[in-house]
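Shown here is one chain on its own, the form predicted on its own, set out as structure tokens.
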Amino acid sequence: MTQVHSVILKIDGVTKLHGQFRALNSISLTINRGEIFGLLGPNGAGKSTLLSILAGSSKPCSGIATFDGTQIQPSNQTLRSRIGLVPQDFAFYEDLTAKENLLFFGQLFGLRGTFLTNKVNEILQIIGLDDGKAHQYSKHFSGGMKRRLNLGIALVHSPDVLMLDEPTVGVDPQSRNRIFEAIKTINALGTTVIYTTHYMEEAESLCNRIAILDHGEIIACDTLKNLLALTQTTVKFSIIEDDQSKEEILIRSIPALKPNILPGSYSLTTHTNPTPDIINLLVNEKIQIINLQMDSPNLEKVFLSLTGRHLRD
């Protein structure tokens, strides 16, 4: 039976101007409850602007954004309390410890007593600051630890939607893995996640669906599998060509196969991965292979094919 997803966030024709600069140009998309939704694009693509509108921090110039059918407005504090935002800048007090920061922000959301204490301890464990680091002043933290504390503060009030704006910029591999683990844990508990990044590997690793933004417009929005299908896989291989019949067998069996300049060298480009078929053919026909290389699709190539430039240009 096919699972039906309910829409938790809807953006319909949203445009945002900064003076004469069009940061967002008639953006429309839906985000399903319980998914990890990726916003992928280069710096200046409009990711942070869209996130600020979804978080209720700013209003669009035109169009509408809704949360569970209710229009998102900066004045709607009830709606905004259901959102956790992890900004690019650090949003905590450096003269407080990690635990003191979490307790303070938890109190701002109305949490008290044992419930607050238990929640803070739970968050410290999720973000990997549950040992002696919980009692260190955050001004002494590494960049990665500060990023993790930023994440923890956005989680302390148990939001329905967690929004992260480039949360791994400048962090060490250990902290990046911790952040990934925390996001997956929170998502598994039912929290919808919106993750903005210009790192294609992060989007590929985390996200159920991905919207690719460029110059304030969505140029593609789909599952990773469907986005990768927009580009092609190229397989190159060489065989020991001691018999003219070998080439005839290959060409007859794989009509799209192209002989290269070097004798016994071939390539094949398709929208699906042809490697298993090629290997099976070589084994069945007892054709000896010298080498095989596969150039697989990735989001960088998808972005290049859609825009004509690299993601990080």
The other form holds:
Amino acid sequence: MTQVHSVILKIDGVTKLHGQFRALNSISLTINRGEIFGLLGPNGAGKSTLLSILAGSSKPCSGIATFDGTQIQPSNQTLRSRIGLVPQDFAFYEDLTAKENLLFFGQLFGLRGTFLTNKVNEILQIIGLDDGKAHQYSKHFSGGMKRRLNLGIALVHSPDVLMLDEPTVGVDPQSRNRIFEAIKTINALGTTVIYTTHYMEEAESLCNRIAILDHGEIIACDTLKNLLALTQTTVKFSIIEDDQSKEEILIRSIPALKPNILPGSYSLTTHTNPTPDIINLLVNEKIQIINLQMDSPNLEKVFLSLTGRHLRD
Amino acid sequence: MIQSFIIAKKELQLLIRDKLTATVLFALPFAMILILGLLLGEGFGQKSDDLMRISVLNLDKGLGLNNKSWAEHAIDDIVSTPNIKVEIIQGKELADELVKTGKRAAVIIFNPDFSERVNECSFLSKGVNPFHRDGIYLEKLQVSIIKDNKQPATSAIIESVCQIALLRIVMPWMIGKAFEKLGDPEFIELLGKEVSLPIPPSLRLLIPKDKIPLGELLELASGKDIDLAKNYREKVGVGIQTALTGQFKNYNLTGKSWASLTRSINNPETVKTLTTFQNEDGTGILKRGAIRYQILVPSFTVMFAFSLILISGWIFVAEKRQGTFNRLLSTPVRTSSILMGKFLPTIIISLLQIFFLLGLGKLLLGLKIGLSTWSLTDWMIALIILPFATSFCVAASSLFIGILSKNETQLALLSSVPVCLFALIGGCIFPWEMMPDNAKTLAFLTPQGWALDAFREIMPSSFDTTTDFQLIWKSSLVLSIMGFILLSITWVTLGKIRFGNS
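Moving on from the form predicted on its own, please list the structure of the form predicted in complex with its partner chain.
And the full complex, kicking off with our chain again.
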């Protein structure tokens, strides 16, 4: 992942109404150049709406969104060349081959001749649709291949910012990994990536920073580490209770340790991962351990702690 | 503008790959024209005469009454019969061919000796007696009928017509001749021998006989004067004729024609229809071409051109639903270029469809397009301006319907109903000639009506010698204006969708 240099996208107090429904409620955030920024939230949280505003496909009812200091507006044609949008649906022509689709959209972005051909070949390689697949009608593609082609079309004009709206819905793990690899490759080449998903694992594995949306509002926005720090790690373990003095040593060494109902069972909840310290103590004091269970923090827990609901509810 | 061509090229590429749709777009209209043409028959679009056709080959070389051949008299007789028209066939080979191919059920042939044979017909023992129980011996009169065995009913009717006509020709002729014979000296001499009158007693001294033949009596009356005796015999003949005429005064027994014999008056309402054989094989490679296609081709050309609204509109709506349209909108391509990119293919397809139907109509059906008097400008107006204006209106309508419809159901409602209804009102389904008088006025409320009016002008269905180019210009202008208005609305709407999305 490339190093973060400066703000490329800024959203300030953006509100979007769909009739009476408030899809976005005074959203403010910044996205830095070169980062992979995750928009995480349950279905209907407002992720796609926010993405459409950032892509210039939709106008906010209030607030402002800027791209490199320029206000994003649907009428601003030049910004469109700097943005690559991967919609949630398959948005390509199924009766064209993968290569023809890429050539077509490349031409619409003004690419011509050898440059276009080379660029298309490069993209086909990145999304893993080179070889014979490039010349197959896309209607014959598997779901995963279609997702990759959907991604490739957004990359053909080398956008500064790539926006992906849940690009892995309904794909097999192999294709998902391919997509991740492609995103990482593109990001490594300097493209800023905005990735919306409701899969916390995807956000955790890809994103530098993550904004968690719920009911049209950003309830948290930070690096993964800082977000995870919003919740605590719980470690539960059991020892052979043959020596009362061992228990005293444990409690003395780790004052936060709480005995459980079962004899010889303990639990510890901290903001940092206490497992190494516990294991070191047990080894040093020669205390025999029966089992150890760690409940690590994740974005699901973060979301749960922030909203009181599960992410997939 | 380049982007428009890129989008248009892609649209056409997609269409070509969808071979079924491409085939249906071009082949279906022509198939419909062909099938409907066959179903409707020759009379479609023409005024029906409802007359039975009797085909006649006249080879008669002789002369009959009034310096006309008896065959001409027979033809006159048939053609004067109500609900019958006579078609003169030119030559025996053609007659044989027509019957052999089933195009005619039967052909009546008056052979070269027909008049001579009729002239020979007489009640006299030396004369030809053509009669038999059921009518006339055709062979005795040198009349033949070649028949198609597959059409026995029709050929039987034709033979009956022939029999009746010959009876009406031969019978009065024979009666007339026989009546004339009443005045002949030979007849009176015969009569004089056959008829004997009683001698009154007071005259028996002079003529010592109980009875005396009429002939001898006339000789006695003439005083043995031969000339006077002949004169008396003639007077008897005339007397007999006059007496018979007076006795049968409703008939002219010397008339020698049916009309004279029966003292009938011609029915003024009877229209005599005498034609010569016209080859109705049809024109073009298929030999199916006929006048009805002059109506069907323009009607279906216009109807199917406007049915593209449904197809193009459907593709447009499907693209909106599939998300590719939004992807197009997310590119830096101008809205007008996107619109043109969608607009051009419909125009091209519509033009191709129009030229395909006209071309195939010309090639296979021998469709008559234009007049020999047309200049190059006229041809350009007819084959460039009008098709382009029509296609322009079609393409604009399809985008208009496509942009208005949010889904395929809406599109089906918004396009199919008006397209079908307008085609009906516009005269594409029923020719205006078959519709009420005010229908044509109503037709001009529809683009189909304007287009069809102009297309029919370039494909004249009758023996037109002029073309109303002012009408073609007017129609083209109206279609262009309609298209321009719809296209403008579509452009504004698309701009709102793209930039005014709030």
